[in-house]
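Encoded as structure tokens, the following chain is the form predicted alone, with no partner shown.
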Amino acid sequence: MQDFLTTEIARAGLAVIQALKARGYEAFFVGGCVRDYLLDIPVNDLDIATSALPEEVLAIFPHSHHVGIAFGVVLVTHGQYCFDVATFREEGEYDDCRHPQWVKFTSARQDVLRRDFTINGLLFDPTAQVGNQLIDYVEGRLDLDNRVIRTIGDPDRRFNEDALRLLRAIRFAVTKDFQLDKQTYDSICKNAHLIAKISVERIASELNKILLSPRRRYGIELLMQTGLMDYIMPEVTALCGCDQSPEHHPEGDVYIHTCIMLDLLNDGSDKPTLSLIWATLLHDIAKPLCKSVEENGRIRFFGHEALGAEVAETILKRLKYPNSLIDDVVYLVKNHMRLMNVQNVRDSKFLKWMAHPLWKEELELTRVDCASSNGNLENYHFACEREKSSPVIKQLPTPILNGRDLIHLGLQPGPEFKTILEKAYDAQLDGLVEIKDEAIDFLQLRH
């Protein structure tokens, strides 16, 4: 515990809590910094516990302020690091799955009983003697030691008093590598449906954690397993048991084939964004609404890449994401598909391709995506050595010609200008014209 009490931040905290001892208050490091430090992960937020109320903090520090006025939280600042000073604390029961009817300033003991998960239940005094500066009440450090999120009491009391501690266990059991206690995952089942109590800002930044989490797949799987992925985002349910045609798809339906795809975004050479994450997940997301089977049995898809990108869209939507990544996922989704001409298309297009911001994130899209089916990553192998042949672009050259040369021409202007100017546009990127004069001339060859 040494290394962590020598970090600025601890030592910041500590002062807080020296001060308020000092005045014969207890005091504590407890929640996630005391789990995390345990876990040997950097800690970058502290939250302190007290027994002094509210007012007697703010009379310690007559700086800080109330942030939580009901809750008996107040926000200190010792040099630029802020805590959030919180007194012991009871809840009476709760009616939104939220907020509790009531609250009372309790005891140290009590406090940490009302609390979700055992891991997140620990006290650490950083003035005891070492060996005496963790306080257990409910066998966390056990918990932590088995590597298992495990509610503190009843977990239907504690999933009924917030339906986001239902996210929470999964997010926790895949980004720290535990597994769910069995009484609590089956209580997650059985309480799945309370999550839609849950407003969507919240939800997504539970997803968001999740899915930014190597063990992306797990949580996923997790949420399918529970049935909280029927509330969340039921297209993805849809998935499972979307059969693929074998010789396409040896891996399996739909679903399978996405689970693999999330595993393989971490052989990448660079971390996964947000952004390419979420069009993986979501990038067959319209498979089972345009499936076909021909007479021969093949299964078809016509049209799904169109198609999921409106899903996408609509699914990010309602999860109140960002217009910039749902803009970039709708990108992405929509256009998953058209590496495999590669081999065809003319400089010009490519060119296109390669000077789109997402460049990277549609490359790495189709390498997951074809070696989790057939495991065919020639068009992928030839678009990475296409794009080191073709010149450096950072952004694509300004045209030669523009509507203005075509008036000289003596064309009228109307619909037809885009078309021919897109014609002279590609025949610059194809290195066929450098001039206007040679553009020009293209032109009136061709009309």
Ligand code: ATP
Given for the second form:
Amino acid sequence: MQDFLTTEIARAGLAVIQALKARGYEAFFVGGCVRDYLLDIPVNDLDIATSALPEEVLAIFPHSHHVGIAFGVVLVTHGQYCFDVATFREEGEYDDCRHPQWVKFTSARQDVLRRDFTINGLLFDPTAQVGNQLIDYVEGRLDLDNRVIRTIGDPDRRFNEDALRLLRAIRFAVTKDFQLDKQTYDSICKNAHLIAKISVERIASELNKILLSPRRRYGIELLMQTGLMDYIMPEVTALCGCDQSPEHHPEGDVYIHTCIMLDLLNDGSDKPTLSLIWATLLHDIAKPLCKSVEENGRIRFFGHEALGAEVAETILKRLKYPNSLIDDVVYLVKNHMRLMNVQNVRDSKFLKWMAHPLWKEELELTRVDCASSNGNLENYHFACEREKSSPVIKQLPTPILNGRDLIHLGLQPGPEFKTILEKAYDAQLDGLVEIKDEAIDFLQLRH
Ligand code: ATP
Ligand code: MG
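Same protein, different condition: the form predicted alone was shown, now please give the form predicted in complex with this ligand.
Below is the entire complex, every chain and molecule, led by the chain shown above.
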């Protein structure tokens, strides 16, 4: 373990604290940085809390400016680092489950008591003697050691003040590998409906952190168990209890199948991208809508990829994701079954699939989909081998035949141009024609 206090960021932070203390103010490292330091997780974001008022902080540090005078936060630059230096504050009653009505400058203890979870409420004085550096008003150290997320004070009150904390609790449990304290957990279940008051942008930002964590499955399970999923993505709740044919899906219903896939993403050779993770979560999202049962009892989900792409788009638009992510997820969901056909398609098709920027993700989605169901990876392996024996294609070749050529041949421009040119291009990719004249003969375009 590298001692946090010897890192450059901690030494820069120490210099800021020393400057504040030299003028008679109290000053501490606070919140996430203290938590992560004690957990032996690299700290890349350091917050400082002080008794100095914002204008006093501004006067001490030449390279500083305030970022919200009402909240008492001043940004102080020291060398290459920039720290939030916040005056100890207390917050009044909350409006709209998110914003305090007033803020008042106060003591270190009161400042800790307004924070969300005990593990985020630790103060650390790097200038004190070793053994006396930690100031713990909320038994945060004990919860850190026991790996427990617990609100500071009554959970019902704290979640009603600010409903974003419902999701933050789950996010910290997932990313730090902690358990939720029983009372905190029960309160999340009771107050889950309050999440509807939080902006979708903030919800999406927490979801991203949960999904990018290797323990994303635990996150989805917590969202389901607490009832939060009902308010964020009821479409995912509907996967629970959506039965599938046991011979194809011995693992269980669509929800279980999806959860296993979320875990299997960790075995890939690369870290999964956010688009791939979202596509995994939503790949079968339309199965409950497409379910039919045949006379022999076999369960089918005709068209679930195409409809799934539409449902995925609706969900991600609702959560105001950027169009680039939505486009990627829609593409992956729409095409998530097509590699089942990889042993039969012509080169033209395969080369087009391979040339797509999301090819690696498509392949990976197929791997986890097959591995989490009947475990038959034949098509996946076939696709990998076929890729190896195909020319390395970063960009598809320029078509040898174009619209101008058709006009030259005396054809009238019209909708059929597209079909003719597609046929010519597929023949080119399949290696059946190499030059313009061959393409013209192949399609019998000369009269
Ligand atoms: P990370 O930055 O790694 O996500 P963090 O604990 O630093 O974790 P921030 O959102 O940066 O989280 O907040 C810094 C600190 O501010 C927290 O540790 C916590 O003490 C306090 N805090 C942040 N958000 C809230 C909130 N919604 N309610 C109460 N306290 C909060
Ligand atoms: Mg932080």
